[in-house]
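First, one chain by itself: the form predicted alone, in structure tokens.
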Amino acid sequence: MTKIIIDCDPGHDDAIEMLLAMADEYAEILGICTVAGNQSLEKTTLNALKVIELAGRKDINVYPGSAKPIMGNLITAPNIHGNTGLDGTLFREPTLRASKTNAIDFMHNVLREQKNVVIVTTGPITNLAILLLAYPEVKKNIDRVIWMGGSYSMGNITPDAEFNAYNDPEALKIVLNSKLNFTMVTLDVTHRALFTMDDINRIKNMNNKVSEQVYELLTFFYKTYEENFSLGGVPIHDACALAEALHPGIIKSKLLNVEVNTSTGPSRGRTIVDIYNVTGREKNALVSMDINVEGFKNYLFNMLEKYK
């Protein structure tokens, strides 16, 4: 069992990430934190509750976190995820309610009591940065942080910057300087694990209580990705990070130095990855280099098939 905290901004790929974690027998989910990113905090929190209720896991609590970045303005992604953040399917209104404890206090409380906790963070990394600023002593109980974000070759919100990094580069800088065991699951790798409509139809044919809604979510997600990026498939970014957290080795990574541009210029949010060690700076992040595409897809299919 791996003790995990999921910190996310649902979002279609976050929703899939959550469903995989809730089906995986190796995951001990301590709680789910939300952050503003793909949509506002109000919407991402509601979406997390909807996904938990879909999975039938009323034992899992949701802790709302940061509604905005440390600096600057929040940028959401309605062109990708729709106005709700989970457009494409209709969820029942959840009976679950979010905790009155905020995400930072929740993580602090957990990390005072428990060791070897893995944090899977798949939105702007604001919550974790604030936690480290407020309670640096909890670092000793964090085994690993796996973040979906950044890139060494492309941007998807600007020519230079990946969406999560762009939304709060100041927070990312704090985490990069924290000396945590930190893994970046980058666009370079998530874009190699594209789901085609054949893959999405395979999910539809599972005919269980979850697969039909996942099919509808991914059909919408596929369409918006084709309209915006024309990749010939849709990456399920955040699920890649979750898979690596619970089953290390699906992603191949290299320890490198990473800096982030926090300027207000056109390269704001760019992650500068020193692949060839030309700077000689301290190596502070495991950066994803490759992914076992077949292994990742099979993991996703196998977990979704567990829902009855």
Ligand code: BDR
Contents of the next structure:
Amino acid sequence: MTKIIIDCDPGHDDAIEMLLAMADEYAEILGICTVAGNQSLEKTTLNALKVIELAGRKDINVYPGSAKPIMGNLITAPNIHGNTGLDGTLFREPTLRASKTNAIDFMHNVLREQKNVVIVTTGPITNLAILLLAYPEVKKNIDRVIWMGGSYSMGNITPDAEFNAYNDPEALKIVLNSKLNFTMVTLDVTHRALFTMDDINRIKNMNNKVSEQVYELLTFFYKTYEENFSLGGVPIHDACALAEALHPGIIKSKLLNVEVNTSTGPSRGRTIVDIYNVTGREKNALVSMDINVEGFKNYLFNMLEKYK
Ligand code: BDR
Ligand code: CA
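Could you please show the structure of the form predicted in complex with beta-D-ribofuranose (BDR), as a counterpart to the form predicted alone just displayed?
First the chain shown before, then all remaining chains and molecules of the complex.
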């Protein structure tokens, strides 16, 4: 059993990540934090509530976090996730409400009492950075942080930068300097596990309480990915990070030095990964090198099949 906190900005792939976690018997979900990213904080928080209600898990609380990055302006992704952040399907208005406790206070409270907590963070990494600045003593109770973000071969929001890194490079710098056990699940590997329309149809045919909405969400996501990136399939980035958190080894990583560009120039948000150790700088992140594509896809299908 792994005690996890999910920190996310749903977002289609964040929504799938949440559904997998809620189905996985190895996950003890301590809470779900939200951050502005794919859409405003208000929308990502509402979306998290909708996904929890779809799964029928009213025991899980949502803690709203940061509405903007530490510095600079938030760039949302309506071209990928639509105006709601979860376009493509209609959810019932949730009856659940977000907690009055914010994400930073929630994580602080949990980490004062619980040890060996794994944080899976799949949006701009603002909440964790603020937590570390405010309460550095909680680090001892964080077993691992797995973040979906960064890249070493290409960007997806600028030619150089991945979306989550670009949205809060100052926050990423704080986490990279924190000496936490930090894994980066980068675009380079999430783009290897592409879901085709055949895969998405397989989910529709599961005919369970989440399958129709997951099918509609992924059909929308597939389409925006084809329009924007033409990969011949859609990566479900954030679910890769979740899979690695609960089943370590799905992602193959290498301990390397990583820096992030915090300039305001054209490479802002770029993650500079020292693959050949040419700088000799301290290795501060486990950087994804490969993914067990078949293992990951099977995991995703198996978890979604568990919904009756
Ligand atoms: C990341 O950006 C967001 O749009 C996705 O949810 C994912 O976390 C991929 O670059
Ligand atoms: Ca995300």
